[in-house]
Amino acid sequence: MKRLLTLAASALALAATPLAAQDVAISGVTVAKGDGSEPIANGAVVIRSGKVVYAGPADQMPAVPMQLVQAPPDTWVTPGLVAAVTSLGLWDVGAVTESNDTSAGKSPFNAALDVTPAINPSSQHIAISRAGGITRALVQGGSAGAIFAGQGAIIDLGADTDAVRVPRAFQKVVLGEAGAQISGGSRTATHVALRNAMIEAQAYANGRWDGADALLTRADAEALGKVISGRQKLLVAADRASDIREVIALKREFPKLDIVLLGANEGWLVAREIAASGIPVIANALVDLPSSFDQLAATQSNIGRMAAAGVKLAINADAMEQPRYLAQFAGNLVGLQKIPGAAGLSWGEALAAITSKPAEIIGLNDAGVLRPGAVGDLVIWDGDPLEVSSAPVQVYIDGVRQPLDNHQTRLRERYRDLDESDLPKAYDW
């Protein structure tokens, strides 16, 4: 503990200028790069001017013009976690409509909806997720009135007012049971709606769109023009194996589509077909109950089997109660490797599934990884980050050390020691 406090004090000294990138050099720690490789014992990490300069064995670290902090031997350093897909910043209290911008079911617009202006950088959900080691996230809303959920953004979770890093980064469409209910009660209606939208968007992009005959609004047709041309990624939510095959067929029909499969609870049944298509997957982890007819073949080995087939995949944060459980879900996938007959991920693969893989899938090739030139997103943990008993002790985004306190931590401190002889805490201001 004493050595850990020494580390904290040294970093605080480096953090004398808030919101400015600090130069950080840490040695004697276990370093996990997030690229799928196994952890490096007695490693070192150097961040300078907001970028990663070095990550690797301590004895190979180049000389750096800064104070080298020696950390406790049980300290781990990883890249920041990348959470895909979330609703961070779009709501405060889910049941309070006025604080909830996750859905716009009464809007006449669907694909054109853009979460960018609705994201609140001061949301406590962002602060809590940051304390869990998440540094970047995909944020997606929903229309609820059509299969297209609108345009999502990529944010960083820094404690500043500039959260959105990539606005309108992707579009989301919902297939399967949910899409069928939205589009008219059947998958037949879903696929007609999807293909009609693609054709109308193509016509709009080519200057041949006729608003009088179109089902899309002008704004939706314009928004989908970026999708049909491949300039904006299309996240397609589908779980049933037959629906996934339709997604693969859609790529053949519209080859410019930059598709990412989302969910894929029955993905293991068509893993080889997904791998052959080259479509990456942001997959739900640890879903093993047939809670709907979309996932009768759900199994906790789904991700492990898809990975074994060569599918490029990341873990979907939307499948868990809160994004800060990402590391716990990844750790459980490591544990699955020890169960006879089950398929999970290696430690390096599991960390990559919540760091570099989601970043690569969405096009953030310089995030979620510790390599020279990558963004200086760094998490210092008090133990193995995939163990539930471990927690972040410091988080850096673009080389800037971030606060880890939030409403939850302040409530914990406020009520940690109760003296019943005092006034109730509500009067203790």
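Residue numbers count along the first chain shown, from 1. Keep in mind the model is a prediction, meaning the values are calculated, not measured. In this text, the rigid core denotes the largest set of C-alpha atoms whose superposition between the two forms falls within 1.5 Å. First, how it differs from the form predicted together with its partner chain.
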Given for the second form:
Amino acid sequence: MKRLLTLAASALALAATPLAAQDVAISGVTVAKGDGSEPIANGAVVIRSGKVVYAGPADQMPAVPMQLVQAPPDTWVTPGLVAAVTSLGLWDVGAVTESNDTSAGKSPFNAALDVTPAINPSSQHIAISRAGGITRALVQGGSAGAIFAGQGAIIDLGADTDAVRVPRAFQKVVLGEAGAQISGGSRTATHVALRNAMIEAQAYANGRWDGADALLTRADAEALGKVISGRQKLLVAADRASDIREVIALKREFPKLDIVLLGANEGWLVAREIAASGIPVIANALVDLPSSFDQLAATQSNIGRMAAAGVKLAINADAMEQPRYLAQFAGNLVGLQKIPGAAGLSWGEALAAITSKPAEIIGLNDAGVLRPGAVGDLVIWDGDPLEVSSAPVQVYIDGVRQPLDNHQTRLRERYRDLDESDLPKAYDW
Amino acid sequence: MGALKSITLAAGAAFVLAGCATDSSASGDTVASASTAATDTAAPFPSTYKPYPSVETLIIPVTVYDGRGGGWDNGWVHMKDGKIVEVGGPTSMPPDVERVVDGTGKVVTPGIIDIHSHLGDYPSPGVAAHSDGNEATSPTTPDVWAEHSVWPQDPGFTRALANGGVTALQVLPGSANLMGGRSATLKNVPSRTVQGMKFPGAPYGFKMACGENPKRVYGGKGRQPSTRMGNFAVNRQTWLDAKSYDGKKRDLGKETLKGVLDGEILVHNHCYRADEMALVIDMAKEMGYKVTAFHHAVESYKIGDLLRENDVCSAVWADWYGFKMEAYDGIPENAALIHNAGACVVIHSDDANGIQRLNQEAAKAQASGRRMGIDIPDAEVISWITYNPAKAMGIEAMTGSLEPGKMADVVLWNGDPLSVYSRPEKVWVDGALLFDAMDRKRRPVSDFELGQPGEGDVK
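How about the form predicted together with its partner chain, since we already have the form predicted on its own?
The complete assembly is shown below, putting the previous chain first.
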């Protein structure tokens, strides 16, 4: 427990007070702003009324009417991590289908599916991810019945009943091998399904939709109407270089589409074309196996090479076992810099790829970054946040200090010892 | 780099075969000739693995983790004729060797060993035609051998070598079955045949699985077992039938089960829940065999005392949890709590990606323990991915630590192996340099990847 912070700031007696925004000033720590810049060794951060007021060198910190939080010298401060894409809040146990709301293959509806009412703010996965430093996430369902997976939402991971911040923020469509299997057995079927849906959605958006002549349900056409008119972003999952080129072509065909590319395991082969298109990428990191014919050229240098070509990039949380591996994956990209022939990211770029970049790509311009006016999402770490030995010691969302306990921490405390001499373990709580 | 307090100088130390059932196999040459001769019923498909040419090499100065809990700065490692000759510390005199590798700022460990892999049996690309890991047609298939499914061209082997420093691995059949068959222990050296990868002298393992998988797969087919009690009923009856096997009419399944009962084949039991592991331990006592290791074992922390008393290892992930009901109580402190209870910890992957980062998984498990007040030295943590898996696979007399006379299975890391920022720079197997991050031709490319986009890339 040597790493526990000594808390001197007011109103930090967490257990006794309701969750309310707290004013925090911390100085003499390493500050990483999340904007791509390198960390500041002797830095300071100030949060007031739920917003960032200052983040920078400690010696330029403005005078603040509050007591400083005292922290050990190896403490780091970063913005909250932003996880895109996740299924947080949509399931309790993956293999227990009754507890799993990620997809709905037997529903007559597809694009109209909306994760908002299904998200459970009390989910253990939200609590555990919060303890891992994630403060905001894009929650998106999976494709099962059609290439359109439905509408995802942006949540915060605060310990309250109000998780969804932006409902229906994203539609998702799946191309490539997965899309081909869903849409009838071939990529040819995928592209007909996609174009037909776009044309029907355009008709719906223009008030010319004829249900009798349509393949989409009315609800699906209405949902896609927002996509075709550019009012809702479209996540397009594709890995093979030729599929990525089709995504770029789709944007030329339907210019109003607000496309974000997802996955892009062969993105490095078409990096300059992606950069020229202006389409941002939520890219899989560390995928280096030809685990499908979609990704024969997969390499851990994919993100580094795309970044070097000027592609706007975030690391995809969906391509890892748990969203809280984001920091570990980012750290691995830093490590690649030491391997001749490999392409990685600088430390600052790697942190940005799990903070400000995903935030910007999903439309949260004031999250994932420590700059005046940004949301007061703050993580205080017991060491370098991208290092596997480090962990958050405090997490704030909108300036509200969050509890970090959960099912796992309770089990840890119960089984700290195996002593049952007085009573069974069931009485130890 | 963590503080290295224990200075263990192995110079001149006697080579002790700790608890080893295969003493004669300590020499690779002896083993190769012995197994080649043994093309009888006891050992068909013998190993044809032969070490590749090696050059006498001294790595100095370098931080050493010996895999047995020893670790020191300013040390050196001397390899010759495919073997570790000697490892030394700052006060011992290194030999005069022509080829010297500068290990300044770097760390040397034994080759990393994954006790739980499906490489080759579920290779990349993961298409249905490659799905060779589960003979899911009967709840007990002790007759199948994982080596007959291994595709040596799986690109996953090369990634495990280059990114993970993996020099040996156990390929297990999958967990659909209560008794899944024999495992294959391989050296991570590319070969045209699986025999060319088989670890000479390694005993067979036997894969068992309890819990959700067997009852789901066979319950789904409307047959026994469909419950956990069904799992035990089928297991116990199968053991009882095997005990009366006299060997007159050959029965492949019963030959394997007899090998387990005779202590020649080591049991690796996929099992998640604490209560279920305790039942398996009792069943093993009833039937007269021993469980060498529980794999996955996400609830081992609840029964560390029981596992210590019964000398059973736990092969675990650092922090996987929640993907199935029996994984719901998985916690990141599992490995540290098992270690703290005095039981044996192995970090495993069960994953073609995870096998590339076993060092990071071990580091995460260590850090979770430290945060709850369990401080496990770095050198001890390295044994979770070197000596401990070797011991649980029955090959610890030959590999798994940097001790004189052992195979020169060695990784030179370009930094602290317990840091996210470090990767293998060089990997030797039996003293042969088989991966070198500084030399793009010292990087294996499988047949499958030739002529494909990205051939020979850093990956």
